[in-house]
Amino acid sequence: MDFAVEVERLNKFYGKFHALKDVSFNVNSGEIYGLIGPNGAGKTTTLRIIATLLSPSSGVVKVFGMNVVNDADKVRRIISYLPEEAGAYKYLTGYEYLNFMASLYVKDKAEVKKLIEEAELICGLNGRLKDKIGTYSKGMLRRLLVARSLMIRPKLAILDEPTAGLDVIHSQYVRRIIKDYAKRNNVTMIISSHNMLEVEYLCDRVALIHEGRIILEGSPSELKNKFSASNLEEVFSKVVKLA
């Protein structure tokens, strides 16, 4: 089987501290993957090194069958990556914004339009779109950059903790907008939270990051039937007192 992302014994030191320690593990094309586990558990490392953002220390990460240190530039092409703490011009309208991003993918007059008519369906701000990013709420910027990520169709989509810090009402809209999109276009998505109930109403599939090591992995119906939990977290609780 072709895997969208391979990730074979991924080691990751910043200086004497050993981050990511071995880890492994492969997603599907058109598959939401979830990485869970706590602050620090080192999902924001692994995901930053398949974005091209940072080297493994030693390990093999490929997309869609290209070396993220060798084709890296080959990889931007195909991917779209949101930090956790993404941020925005705050000057600029939404318009502006998303006029501005969709200019860096496309020349083309006709097809820059076309990507800021697919964010404007992506995120539901409507009117709000004309006012000043300043003007936003924390929710309202983060549908903005989660519609910034998914206009221009990426093969692989990267998204860190994409509902941190929202209400609920907010966090709602963004969890159908990833999993509506990811139906809708087939798009294969790799999402880190240490929210772990958002992660199970996402993902297909889940690996358990511990102390930078996989410490489980599967679909969430299979983990918890596995350790006879109602939900990821009891499972995580499990586990980790196992580890």
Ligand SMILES: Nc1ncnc2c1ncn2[C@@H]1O[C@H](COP(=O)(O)OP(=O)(O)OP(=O)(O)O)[C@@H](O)[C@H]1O
Given for the second form:
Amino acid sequence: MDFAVEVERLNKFYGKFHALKDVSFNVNSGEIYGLIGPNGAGKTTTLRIIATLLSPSSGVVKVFGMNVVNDADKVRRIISYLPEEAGAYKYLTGYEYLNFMASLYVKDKAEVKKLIEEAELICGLNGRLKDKIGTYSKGMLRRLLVARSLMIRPKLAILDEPTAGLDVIHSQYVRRIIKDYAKRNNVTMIISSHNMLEVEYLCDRVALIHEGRIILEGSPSELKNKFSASNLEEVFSKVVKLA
Amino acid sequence: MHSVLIVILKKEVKEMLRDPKILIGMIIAPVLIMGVMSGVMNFVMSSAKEAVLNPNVIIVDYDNSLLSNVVTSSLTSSSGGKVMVIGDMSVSKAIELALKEDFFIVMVIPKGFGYNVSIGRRAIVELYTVMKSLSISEGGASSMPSSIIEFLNSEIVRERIREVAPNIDPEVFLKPISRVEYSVVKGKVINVPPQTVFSVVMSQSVFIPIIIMIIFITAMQFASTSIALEKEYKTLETLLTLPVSRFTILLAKLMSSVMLAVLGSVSFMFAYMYYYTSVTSFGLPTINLSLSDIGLTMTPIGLLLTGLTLFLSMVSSLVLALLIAVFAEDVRSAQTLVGYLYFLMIIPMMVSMFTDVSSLPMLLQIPLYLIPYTYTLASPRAALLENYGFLVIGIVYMVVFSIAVLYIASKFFKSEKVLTAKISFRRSRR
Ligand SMILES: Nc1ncnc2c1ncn2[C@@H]1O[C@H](COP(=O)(O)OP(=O)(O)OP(=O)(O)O)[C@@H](O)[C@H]1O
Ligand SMILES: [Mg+2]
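If the structure you just shared is the form predicted on its own, then what does the corresponding form predicted in complex with the named molecule look like?
Then the entire complex follows, led off by the chain already shown.
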């Protein structure tokens, strides 16, 4: 009950394919937890199960004590999920998109406005929010979507590769936003990433998934010490080669 | 839940109205198509009518007798077109002239025409009809030569009768029997021949189903596309993690598609009314009458039930389209899949065009009555004939059908299959 997220012996089958094998981990409240691993390791599958999109084949997943299967509706009220490669409605303006999303969480007009103001701060798109989303670049879209997922002050934010496909400047911007926001609002986050720099910068603890199993877990510094590596990238390649 | 539905519906409607494809496909195209159609019809009909009423005729009169002069002058005075009378020109030259100068008929009165008639022998008139385009207007005018002959025959007979019996109306000899036709519709006798009743009903029961089908198809494409687009633009995953029930999402999509279909129907109706009045304006005999003119009127109840049937068949088809779209991976597969649903429309349409479903063998009736469109197509006729029981059965069936399909769709929409079940046409093609 003290954990923000509890994952216990989670298994997932896609037909006959065993995508997650007895995955277990816990995330403390207020923690930024990183999932790393090679392509196809099972990161997105894990995040989608926590986000109530997929159901576990076996095992238990709880978010703030609520089961993601039985209490899916309650879980959805306190989480926000940023899918990898997510899009937005291209005929809406950025502002309308935020307004739409905010109105699903709060009823009062003034409250909706407050959430949108928060999002404006997060995304930093300023005047471009008045333009149709169809005219945005990939980086602008990602910033809008990050703002969308954080403005509602979720208790748990699930971000699947938040900076994938962004240039250095946009990546840094988004990373800084996420870190600032988490600190300011004491939000728990689970983040997956292929960028070890990003993971080191953001995450309090990291789990390395390989072929559907967690093979390593710890804080970035612990892991570096354990493998006497200078950065997480080295740890990653050493462990994945061993496995 | 209620306010959330409105929030989502607002978003759906905004997207819908801003998508130029939808605006063009649903509102502008129908008006345009109908406009072009009525324009073409207008043109064809008016030129056909002109050719029928006013054929240009060259008369080559080799006979130059008293009778042939009567013939040429009566034709000249009764025809609205150009009539040119020539005495000394070969037939081939006259035809050449007709081709060049836009004459439709070359009529040749051979030598001895007047003499033959005067001694009681059959005389001959040669008619050459110039077919330049083989178009509808020429087709309409092709009966012209025989009516000229008929006209000449009866003129000559009348002349003879007047000589023999000057005190009797020659028409009594020409047409001793004349007919007065009535039709019995819904047990009531109306003062209109049955062919007219039939052609009025047919012109409406062929045209309107086609319109309905076009509206339905467009709305179904829209409904399935609106879900498929969420997958294609990768917005579905986000949508499904929001604190909104999946049923609400489906319902919002259904409602926006219904709104679009109603909007499309209204624009079609206006276009149809425009078309209808512009065609009637030059008096096509079949469409000149409306259903009420021939005694076929709908009671308010009949009208209500027909409207409800139409609305519910719209809802049933949209629900089906949504169900299918839940499985489609992208827009293209959604549209291909929805395309298969058209068979469900075309089959009852074909059947109802040629026969009455209730007159088919039981084994064929059952599958047909399981298709909602069967009721759609049969409803105007049933309402006109005050067969309300049938309409009510259809309405009840379609309500059950829609709820069942919506239930199944939301069942699948709730499960993870909406994200993992994929029917893609790219993959299967390799
Ligand atoms: N809908 C699906 N049907 C079948 N197999 C799937 C499906 N989704 C994922 N998989 C498989 O499950 C495994 C894990 O996929 P997942 O997307 O979780 O990996 P990932 O760690 O997020 O990879 P990446 O870093 O490339 O995003 C992969 O082998 C993938 O092919
Ligand atoms: Mg992934």
